[in-house]
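Take a look at this one chain, the form predicted alone, written out in structure tokens.
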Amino acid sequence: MHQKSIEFTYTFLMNDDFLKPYDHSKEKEIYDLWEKSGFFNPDNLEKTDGNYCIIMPPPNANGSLHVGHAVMVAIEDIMIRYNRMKGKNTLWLPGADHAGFETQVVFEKKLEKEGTSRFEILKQEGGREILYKKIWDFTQSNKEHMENQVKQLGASCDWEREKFTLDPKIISVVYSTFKKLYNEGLVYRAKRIVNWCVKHQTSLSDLEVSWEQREDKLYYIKYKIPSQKREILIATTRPETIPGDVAIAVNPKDKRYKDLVGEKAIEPITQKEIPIVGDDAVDIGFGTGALKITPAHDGVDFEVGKRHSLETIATLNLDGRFNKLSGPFEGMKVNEAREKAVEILQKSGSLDKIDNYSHQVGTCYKCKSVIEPMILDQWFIDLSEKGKKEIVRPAIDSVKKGKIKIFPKFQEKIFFHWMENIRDWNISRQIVWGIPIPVWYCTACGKETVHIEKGSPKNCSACGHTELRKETDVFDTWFSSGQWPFATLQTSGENDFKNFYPTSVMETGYDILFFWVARMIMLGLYVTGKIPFETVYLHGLVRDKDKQKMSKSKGNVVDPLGVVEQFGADALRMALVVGNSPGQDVIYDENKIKGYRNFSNKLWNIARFVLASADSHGFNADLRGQLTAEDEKLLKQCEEIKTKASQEIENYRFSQAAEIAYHYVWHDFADKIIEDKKKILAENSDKSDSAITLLYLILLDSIKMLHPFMPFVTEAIYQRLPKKDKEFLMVEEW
């Protein structure tokens, strides 16, 4: 065991301000001493009773923490402090996420305020490198600020092992995973329909698309069929894409259109001839039962087009403006082109009618721009057929067989539903900020070469040609963070992966069960052959007292550090934990925080009374041996309460554990036991020694029981005890 030499004295102890009310502004001094002690590092712990590890979900290094992060810190620190006191070799590994797309969005807003944009920077010579360096500096500044905020909340994590998702060693692990996937045929590049954000100029995964109910117009349009001198009616919300139509599809079983399959129709804007095809995927009962097929701009149409070997006409550019293939819409944005299309259709008599239509519209989850389906060359992880067997099924089985437990349990059904219906995962992003995809393309044969070593490959792996073009896309952040548990432990202490993997608990918000948790399970099992964690604990979102989701636009976002400065971290932590069940949203209520600030003062006053009484009556270091039978019974009741609190923590019922401790200390210890013993102490009877001993032992058990929840005030009290076994309460025996 290695232990650093340290002066175990608080500056506020020297001032003897134990006579004053508890001062939470001294919390930083306590944290600094914890950090200097070295006990956050499991290598410095005195003894071990098995290993316990939590990998902190890395907050995004693009801004300040919000109150949701405070929930995460509070819950994880409860588990860490409790297990450390239980004698386990306890590691809480912290980190920060470069948060690719999200960080670039935040940085672009900063650039807008400065009167420029990423597109302006990219026009400069060496623009990509300039932009990357600017975002790097931005995140490093935020990262340092964010770490200080985590410390203010009392997180007892091992900062010596801290990781960043862009650390060179982490990138090396990510590259090795990509190479393994590529070599085993589980990652591929192909032209596919992707979700394209016109504003941010990047593709998004299916999970990054927000679906919103919107009111639109449904346009019924007549397509002429010259050979039969009749028309077929098509309903669409997007008449502006008509120039990209390559066919009309009907169900071959539909009696209305059975004789039209194989005929030609005239698309009514550019007047080109398109075939009518039969496809079983067409819903006979939906709309008119006939669909316009525009493969370049609709996911369903793309699949129909593949089945019938139809051409693809991409009429919309990546910047959201129509090109020359759109005929009269060239240069227009979507809404302009829609108005023009309606005007043309009305003039030609092709517009039959317009109805109001309520439907789900896909939007970018960050800017709310309508997603444009686009056909692009992108990198995908195969999660169908072979990928289902190699990556998806082992993840499903790990939860089904109970190797990984999810709290709350109902989230398991949601997990299974999503995993059973999973689609190939688009892992390439058209942004600058992120981990570059390690691929080069041959300018001669077009074949890609995956190269994960430093520098560029000398020649094409297929034909030997020496002129290669580097991929400019970067990995989706969730691809790299999906490897976080094993990537961190493989690149930290020498035996960390051996000692701490699989980790004990992954604690995070229920809203990223699919974004992150499912992907960690899939990639962890695929790369290491082991589950990444044994338990998943999902906390809820933090809402205001009116149960509204917090957002900047509503003006109800709470800065947790402002609350800490006003009421103390202990009070905030208790307020966020009590009443918080796994998977349920947390209601933020300042009155509740004030109540727990009062409890901090109550606990402080209890300690002042007990220690002052011990001092005035002469404290006997030979403790338990002098208890009366009645006091033995009271002490046993206290120990039983602590056992109950322990059982609740073990079963992830942190709210119940906190309430048990709170009610015992306030209503049993303070209101009853102390009040009863005051009379005995006032009389200075032969029971005084037993009374003082009892009060001292219950105080010690009380601060142990409350320490995981309220670490600062309990440690401040512990340091004032005349008899203690350890330098710090955080390494005391539970």
Contents of the next structure:
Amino acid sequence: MHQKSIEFTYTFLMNDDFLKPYDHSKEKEIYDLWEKSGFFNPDNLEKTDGNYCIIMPPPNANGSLHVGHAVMVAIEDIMIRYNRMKGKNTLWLPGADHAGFETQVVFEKKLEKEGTSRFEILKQEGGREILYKKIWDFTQSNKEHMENQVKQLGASCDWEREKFTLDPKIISVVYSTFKKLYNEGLVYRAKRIVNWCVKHQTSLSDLEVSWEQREDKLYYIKYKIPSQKREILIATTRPETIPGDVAIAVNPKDKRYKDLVGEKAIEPITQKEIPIVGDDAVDIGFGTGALKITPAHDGVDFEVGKRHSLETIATLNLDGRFNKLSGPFEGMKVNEAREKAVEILQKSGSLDKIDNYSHQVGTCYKCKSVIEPMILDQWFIDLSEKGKKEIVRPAIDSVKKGKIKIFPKFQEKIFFHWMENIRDWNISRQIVWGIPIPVWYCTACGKETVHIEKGSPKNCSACGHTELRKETDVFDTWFSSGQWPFATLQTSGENDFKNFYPTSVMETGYDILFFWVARMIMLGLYVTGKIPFETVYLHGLVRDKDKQKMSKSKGNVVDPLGVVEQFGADALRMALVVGNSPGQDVIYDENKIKGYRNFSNKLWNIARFVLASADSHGFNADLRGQLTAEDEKLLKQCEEIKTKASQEIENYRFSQAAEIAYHYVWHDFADKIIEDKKKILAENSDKSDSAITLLYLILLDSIKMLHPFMPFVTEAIYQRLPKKDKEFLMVEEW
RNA sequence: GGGCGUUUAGCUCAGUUGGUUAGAGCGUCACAUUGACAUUGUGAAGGUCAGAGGUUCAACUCCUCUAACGCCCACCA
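For comparison with the form predicted alone, please write out the form predicted together with the RNA.
Below is the entire complex, every chain and molecule, led by the chain shown above.
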């Protein structure tokens, strides 16, 4: 060791690698060295002190990473590297998400460009399998690409434990959860109003509906009441659904209509007779105070219909065209039918007036087409009755009692509000890309059989009949990713679940608090009886200079890899971490990245200077000189800075930690300490020994405290130290 | 209709339980500097901390109200 360091001191200055300026293009080589070292895998770490684990939010395997992912990688890698250097048994488990609906949407766009569609493929024999295979190949190549991107950002995660949401073992965990829910009566299949996207032809959960303000018309329509020889006026935005009307509802307290309850009215398009019912859901003050009830195509109406045992008339097909029950609208799409309805009503004198009306319309969050409420048989997780007590309540309590802490704290309020008002969760999707719901239906009695083992069930669990039809729906992706922390750890290393669950931190964007974090807490507690993670850290979203959200359609997305190539991953990471406090969005600014690229170079040159000086003064890292009292003080100051940075990291204040280290290294170490010691070194007095020792020790501490933030340049410097205690800075003692 | 966040220097943001002349980076200006670094150094200008009121010996920090911007939730046809 000693021999080696001596030899090194004489040769490193000849090494082209240590020339100015710092060359970040060598980052990849450094990453390869780390990966080969095996230290990303906690099993290979030296004696360790406690466990530390982060499960990486699995990026969607349907495209490439964006800067948002870079924020995620940067922040998580800071925590991981810090804790690893602190001597913890540290695991960062990476993964990828098949991202069911989202991926299918991306893939359908691709098909559209190729002049075909999912429906064309599905028409072929074995179409489902063909489409599935195509999307599978598509995600596999994306996944590989994405892994490389994560590597280029410097993520020190354990690739040997990488998971995909469609790994057979993961699927089997998801299936047992489903079966448990089923056996315990917490998941059910029922005809319910669901959010139907006509374009994608699948149902969506309430969270996937995006509400938009739209300018529409409010139509006032007269319904005749023959027995009383009068009319009742109703207001609606959807005259095209009139053939689906099965009643008119008024508020029983409404004096105007009190005596009409129980009477019959004539629906003005197909002229059928419908009852007038009294229901509290009707707002006396809105419109005319009378509401047409179309249970098949409206959520409120569906509830009213149930209360009054009304039939449902579904007039709209799944492809968004009206069927023959709609009478004159058959074959038309919604907008055409609406025009036609107005025309018919006008002719018959049933149309009283039309007002302009501005209201919220539910749309598909992906394609923005209007969501059609439809009654369909679907699978739901009960979160309102039994499930509220058994699934929702424990999740709320775990946060209330502080077992799970959320940063920033104000997000806890948002979490509570959503959880308190949660409704049953529709987990059925009518797409091919996803985990099939493991259910078969009996062709004789119609009952369902849940079968989670391989192959098909032999007979119906209810009547024993042998002819069964397989469910074609797949799970909502979030149902599987909601199980991610335990699903990954239960299926990786032997003791992983025992050692690492609950995990230390769940770090992700605040935009998926409900979609993902809330579901992980609920399902984690439900399945394992334990919280899935102790802390939730919600980072801000990256926006462009005009504070716009980055999106492909706006064309303002930044490819993190382009930035890495230009300025280095270290610089990008710093730029995304500094100024990013939890829950607060961060602005993407190239100048900022440039600034931290400069800092990489500064640090590099500090190291060059210190090591060159050490060399020319015959400094020996094994026989460090005695420090003068003054230098002792400076070293102590440096230690204090490092302690402060540690505290900030432990309190999840990464921005502050990074700034403290940055400021110290540049403006104290380089601008003051080095400048002062330069003179002493030039004089070559008896203080030189102390000076050079001091510089060396501060350099070592500096690269340690910067390593979690800027792993590459610090490691590159460490590798050039005349004497190293460890093979890599990555596993040095903090 | 509820709720949340933000408002501090030209720009982007820090400011942890209230405590001396309010900080950083970038930008601007002046000067310096060819042996660690021009991806540099030294220094300067620049803020009535959104507004109003209140609590306090003391408020950017706590309370109330107002405004602007942004976001989330919500089955009023």
